[in-house]
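There is one chain below, alone, in structure tokens, taken in the form predicted alone.
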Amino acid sequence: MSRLGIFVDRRTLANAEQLTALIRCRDTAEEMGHAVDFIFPVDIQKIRKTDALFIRARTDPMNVTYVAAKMAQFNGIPVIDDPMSIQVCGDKVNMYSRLLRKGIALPKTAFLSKNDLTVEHVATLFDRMGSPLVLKEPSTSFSLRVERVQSVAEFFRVARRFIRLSDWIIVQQFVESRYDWRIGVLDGQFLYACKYTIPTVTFKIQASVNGHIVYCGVDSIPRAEVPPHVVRLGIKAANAIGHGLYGVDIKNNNGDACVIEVNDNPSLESGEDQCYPDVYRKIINHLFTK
């Protein structure tokens, strides 16, 4: 009989959606004849004597899921997200240069170092990529600093407090969508297929609103009704990363898809995979098969 490791952490189990979807992955992985052990990071040795590990806590080069990635992969074992994804995925202009070297649409993108901040050099990127802009902190997750700027002196006002956190800032084109797509890949095939409706008070798919987090909507959509552009495209932006299990969020405004970014080991638990019950299956089955 093999070993599932599941890494999780309180965060992870605070939330019932995510404690529902973590019961359901550990069914089906005992239907399918493996034990299954939930790690926590106080039991991270555990680790060690497992077969292979599903990764299911917020995964950061700077925190622990990145050292249980590495301990995995130190011992052989087969480990989802593996390190390297998560290094990608967690610093954004590392993500974003590597989908631009192999030739995946995007909005118009720009990395800026401090050096770079002068009021020259910010009205060009109006004039280039127009208004508003969208400026992102190349750690941020879940939405967090990301901010839309409309004019130069806000573009200032924003910068400012992002360059103190990086020693670049990612500014792109802002582009127009009232939905964003997600597409699902494993191992480099199609996994699953959803919509995130953006809020009608934000821009983006999560937002804090007048003290209040907001979220998008959720819609496991069938592959048959994604525009296969989308999918290919989502294919192709997460083979630019790696082998692992990614979730693409692509715009398709006018039917001109773009990559907004890449996640590694992407959420499952707000009814993502609903059109996708093998979902899990599929995961599982690659973890014991690499």
Contents of the next structure:
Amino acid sequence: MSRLGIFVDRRTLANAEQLTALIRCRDTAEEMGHAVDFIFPVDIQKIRKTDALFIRARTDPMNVTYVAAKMAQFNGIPVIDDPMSIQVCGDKVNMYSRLLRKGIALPKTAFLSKNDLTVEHVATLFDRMGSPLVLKEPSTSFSLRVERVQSVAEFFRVARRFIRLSDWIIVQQFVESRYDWRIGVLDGQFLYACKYTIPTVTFKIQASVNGHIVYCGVDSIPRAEVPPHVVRLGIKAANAIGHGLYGVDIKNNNGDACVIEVNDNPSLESGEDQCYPDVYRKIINHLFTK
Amino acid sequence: MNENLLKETPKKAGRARLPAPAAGDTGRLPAGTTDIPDNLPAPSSAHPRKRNGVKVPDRNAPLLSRDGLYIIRRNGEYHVVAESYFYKTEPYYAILSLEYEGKPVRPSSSAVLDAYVIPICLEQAKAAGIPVCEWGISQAYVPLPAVLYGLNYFASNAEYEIVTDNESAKETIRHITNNGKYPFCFQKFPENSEICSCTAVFGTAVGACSRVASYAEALYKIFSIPLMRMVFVRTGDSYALSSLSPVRYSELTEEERGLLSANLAPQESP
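What would the structure be for the form predicted in complex with the partner chain, rather than the form predicted alone?
Every chain and every other molecule in the complex is listed next, the one we just looked at coming first.
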């Protein structure tokens, strides 16, 4: 009997939807004949006793999930997400660089160093990319530290805030859309697809509006209903990062699809996989046959 | 062959660049998509002199200025020298830029992450035969006495706290975990121990005993970080590595400064 470790933290378990998804994952693994241990940060040394590790906590190269991924790697244990995926996807400068290198379609993208934050430079960016622009702090997740700016003054106000957290920030052309496609990819294979419908009060999938958090709608979509070029782009973008599990966000305006980001550790707790009942089975199978 | 080449990026002297995609790739993209950061205006430089397209500092310019970032090329490899290599800083992105240009670079971006995330640093050092502190991760409880490090996005490996009693432990943990939000790393701190540190410049610990000097060499082989502070827990005659952390140029001794400057100085015209 093989032993699957599911690495979680308190925040993962604090959310009822995530807890339900974790239990579903555990039940699937047990149905497949594996033993399952939930591993908390304090139990990190237990990782070496597992045969495969599935990280289900917010990943970042600076937090304990990266330690968990590295511990698995040191011990030759297959892991999702692997350290390289966490490093690349955790920093959007790194992620977009990789996507650009592989010729993946993106909105117009520039990296701005704190040393280049001048009025002339910012004006040039507006000239080149149009208005509004989207500014991103490289470690953003769940649309945190993603802001849309319309003027040079607004640009400076947001950029100065982000530059306190990173010496480089990302400037992107704004691409309007009512929804994002999310293409789930595992080891280069299509895994699932869903639509994240953006709330009308914001341009992000999640935002704080008048003190209230508004979330996007999630609709799982059968593969046959997803435009084939969107699926192809999703797989190509995931392959540019690595061989793990990724959720690729794509905007598809007038048939011109472009990648907004590639996420490691994609959410699976909000119904993303409703049309794909075998998602956990495939992930677990992948971990144990690696 | 020593093909040293010096490129200085003094403070406010611009940024490293990530590579543009091949022209063919750009051509294939749908209308209205990818453009590339390299089209940004050229960075200004306090030392605009160029040699083979690479900026080199004025010979009279002071070396080791605060926050100075230096890129030297030796035996076909690029070495990025900086005071610190924190994630998402200019030195980190300078390394990343060179990696995306396909150039061999030391340290690598993954090596600096590994060196600065304490449990990973210790595991790598241990695997190389260097004695390290026993470590664990906790959210609240810690066996005393202990050395504590934050383990989160906002923590710095340069900051540690020694706690010896429950009261101080509670307060310190509250601080480094942001009120229990994040876990932290603890290390056992045996009775009669003390913290000592030593600077390594390109793997050489100037004036250190042979044992610590050998650790510096071994750590340089693992991480290739040109400038780092090795923090040890010393108990009697034994040393156990506690962390690696950044070093300010201003904190270097004359000898260390000389050694670093010698490594940075152009020894051969590129």
